[in-house]
Amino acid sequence: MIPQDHPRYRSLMVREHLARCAAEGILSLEGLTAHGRGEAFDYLIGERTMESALLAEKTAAALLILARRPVISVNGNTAALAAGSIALLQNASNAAVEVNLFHRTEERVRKITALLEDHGVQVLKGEAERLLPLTHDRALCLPGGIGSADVVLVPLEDGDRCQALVNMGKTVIAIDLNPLSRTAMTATLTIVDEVTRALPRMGRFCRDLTKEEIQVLATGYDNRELLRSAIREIRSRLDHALD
């Protein structure tokens, strides 16, 4: 049992629940490491939303609402850590979801389809197809969802995926705590933050921005200059952390 009043226990409570979740089948064990590194990340900008993020978010939204075929791409980590979220900002844009996964198994597909369908997720299901030009299994995809998508949702992306997505046209959106990864460095567009905060945020901006804020943030950013932001907040705070 974790104290309440311990001083990690939001983040302990999460490792408990991914550890159920990889028991279940719904996880891939890779996926512990990768939510780890996630983490570490998260540290360097305070668990907190920067103010490069609430922009990028803002912006997602936008992206998300003038798309004629918005998909959000969903894993096993993603699912875990945020099924109601994913639910609530399907219903916010009207983007599809589908599941795609780097460790894929039927069973899987199965398994994270349901418990996002538990939370009122409509998943898009079919006959995947090697649509990407890529030799492992997140080329797979429905050519009903991803296949024919213009803007699509990564949160906790691949960067190669990411970037056969981008080459083929799409708009891309990632969710990545890492300013340096390849996922945010070739996204169309990079939030830099956690997903339990970035997705329900988006969800509330999908609903609350104005047609003239829609059009502004959808054509007037620039994702390096996120970046950079993002990487100057996060040098500002360690230059502070021990003043």
Ligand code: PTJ
The other form holds:
Amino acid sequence: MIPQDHPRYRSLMVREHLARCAAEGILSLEGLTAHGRGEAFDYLIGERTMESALLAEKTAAALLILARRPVISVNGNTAALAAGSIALLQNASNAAVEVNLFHRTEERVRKITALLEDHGVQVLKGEAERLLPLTHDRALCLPGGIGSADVVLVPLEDGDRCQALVNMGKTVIAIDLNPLSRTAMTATLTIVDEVTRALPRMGRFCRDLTKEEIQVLATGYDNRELLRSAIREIRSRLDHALD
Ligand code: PTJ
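For comparison with the form predicted alone, kindly provide the form predicted in complex with the ligand.
Shown next: the complete complex, the earlier chain at its head.
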């Protein structure tokens, strides 16, 4: 039992939830270690949305709205942490949702699909094909989903698929708490924020941005500069941590 007055209550509750999801076969065991890495970066960030991330989230919403075939790619961690927020973002952006896993088994795909559907997400289904030039199973995707998407949102990605998608000419939006990860560096647009903070806000921006704002945001961003700003914000927080 985690006492509600524990200073790390939320974090401990999330860990307990993820451990349960791992026991149920939704999260991979490796997903637990990936979460730990994310927590460490979030500690440095201050567990809040930085200014640079807010701008990236607005820009991501603009790119999703302007996309012809937007797809949200969902793995075990994202489904376990944010199934409800994916439903909201899907509603607001009209994006398709596809389950794409690094540690892929058909049983996990089924379980994650069921969890998403329980939260109101419409999940693409079909015969996955090896459409990306990768030797692992993230290469497996749906021709009518990630295969033909122009914009792909990839929360908690591993870097080589991100690079492969960019090489195919797709706009890739990553959500990653580590601004130095290969994914962060290779994505077209990177949101350095925690997935449960980023997704709901993106949904709201999809609803609230004006046509003019969407045009300005979608044409005027520079991912390297956004990453530099994120690193500057983290550094400045650390500089004052013991003041
Ligand atoms: O469900 P599967 O089989 O597809 O596997 C998913 C994982 C996450 C295990 C797989 O994609 C993986 O190994 O990812 P990596 O290479 O560990 O990268 C995950 C990145 O996400 C790391 O840079 C973490 O810092 C970051 N991260 C972890 N938790 C969060 C996060 N970013 C945003 N929000 C989080 N909650």
